[in-house]
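Single chain ahead, by itself, as structure tokens, in the form predicted alone.
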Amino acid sequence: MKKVGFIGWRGMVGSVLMERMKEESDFTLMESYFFSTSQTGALAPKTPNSHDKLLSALDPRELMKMDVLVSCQGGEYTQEIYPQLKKEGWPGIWIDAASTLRMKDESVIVLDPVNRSHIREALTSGGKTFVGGNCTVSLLLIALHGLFRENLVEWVSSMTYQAASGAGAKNMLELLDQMKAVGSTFDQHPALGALELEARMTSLMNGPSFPKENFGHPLALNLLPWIDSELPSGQSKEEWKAQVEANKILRSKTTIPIDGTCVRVGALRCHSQGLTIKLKKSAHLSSVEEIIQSANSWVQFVPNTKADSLAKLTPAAVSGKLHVPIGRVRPMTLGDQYFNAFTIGDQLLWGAAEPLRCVLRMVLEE
């Protein structure tokens, strides 16, 4: 059996992966060992064939003795272990849900439904490197991959409302403070009518005392139209992302555009994106509806009905799921080769740990 160790398995990432993978039998096929930056000799997890006590992440001795790393740590840790462990030689297999590697050449940026093929060859020429994408350009590939896989695509307009979640617990939990405070401050007036409730919740969300350390502004009640670092272009880091992510899963001849304006709002888990397709030919929506729907496993399509929309493209009916629902699939107005699309899907599954454990499985199976 292979060594496997894990690193960052406390966090909502590295959570989310220690579930699925004990729903799936995965740490049945493996030695498991548990590091931690913080705990090192404290009792690990109870997993089928793993080491007893926790070992310390930062110790390259240590990590050095396993087959294969997992890390949902975050890019900090990458920056500072992975080239460590490079320049000492060691010949194991780095699988990663951080960002840092996920552009360079040695890396393979995993997901499963859309780009197996590309990861079963990676290892059987000796690939190391393998790293979660990010997860609103996994989503989207999930839920578009008939239409890139028939080449179908010229360019995508992706607008993205991404859960609070997305941006770490820290930040999931802010949000459901906004949400007590603006619930104390209703209650404290029940009889105010809608208006005079509305200049007093502006006013609080606007105060001092409003939890907002981690957003740095309100998002209860409010959105947040920019996600991540500036750039020079007028990108936030989060829009470049997309293009440059998911032409690199594809594998593209040549660049697919892909750019569009990434919003926080105030759902705690799943990531939506309102999607302007253009296509390379004209299409009849049956079509188009055929290859969605027919491309992968995960791809759930949604008539385009007000009811099933309601019922199934929001985040409390995908929370936790991992299915990816994309619907209100129609022709636009801007001409014939114009589709318009929504999508979502729980960003913690097939946004961050799902393609982590196929590639893990992957490994394990060789």
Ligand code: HSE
Contents of the next structure:
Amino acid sequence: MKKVGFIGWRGMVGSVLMERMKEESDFTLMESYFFSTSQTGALAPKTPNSHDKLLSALDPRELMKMDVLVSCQGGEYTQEIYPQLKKEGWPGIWIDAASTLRMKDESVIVLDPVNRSHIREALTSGGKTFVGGNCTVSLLLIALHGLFRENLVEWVSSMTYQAASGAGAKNMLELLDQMKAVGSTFDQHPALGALELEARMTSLMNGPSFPKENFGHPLALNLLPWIDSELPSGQSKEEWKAQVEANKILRSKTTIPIDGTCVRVGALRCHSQGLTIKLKKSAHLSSVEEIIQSANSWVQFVPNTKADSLAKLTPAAVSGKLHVPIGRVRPMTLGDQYFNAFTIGDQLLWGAAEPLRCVLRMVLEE
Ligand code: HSE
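Could you please show the structure of the form predicted in complex with the ligand, as a counterpart to the form predicted alone just displayed?
Okay, now the whole complex, with that chain kicking things off.
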């Protein structure tokens, strides 16, 4: 059995990964070792064939005993540890949730429903570095897989509505704290009318006592039209990732432009995207629908009706689910090659943990 070490398994993505691996009985296929940056020697979680104590995530000698390392610890950890292991000639497989290594030539960005054959090819030819993609990119590609596979897409504009979880656990909790402050102000003024309450809430969210240490701004009752750092192109880094990562995953011969505005909204763990898709040629709605819905096991086509859209294309309906719904598919008045769509997915499942789980499973079943 291969020895697999887990780092960052207590964080949000790591915890979702652990849960999914238990559900799929993945732990029975490996000897598992849990690493920690702060609690070496403490009791490790119990899984079938697990080592009982936590090992040091900062000790290359311990890490190098593993056949596979799975890191959900974040980019700084990857930046510090990965080069050390490579320098020492560690021959194992590195599976990572962080973005640090995504665009390196040696890395494959993993997205099982879309590029399983590429992952298989890389494993067979001795590839060692496998990295999960950006969440909006992975969810977009699962939803539009069919259109990309048929080489129908000229370009895509994606306007995102990204959940608090994408910014991390502390941010998700901060959104709830902000909502609590809103709720308690509401409770204190039961008799006020709508406009008076609105004025109080606006003053509350802009005031000094509103919890915003992590986001730096109110997210409850608000939205934030910038995610990640600024780039000279005028894009946010989150916006930049869409085109570069998607084209790397698709191994496009010529770059397919993908661009738009990324926006943080007050959802907890589902990222949504409003899409304008320009096709390379005109197509009937029925064939676009058919191509989208038959692409992979996870995309779920939602008929373009008000009832279906409101029931199936929302964070309330999709949180905690593995399927990736896409709906609102209709021709646009912009021209006969333009289609509108709206897609949504759980940012922690196919957006983060599930691609890592799938590549690990492939490694174990090799
Ligand atoms: N960068 C994403 C976000 C999450 O901020 O929502 C991880 O891909």
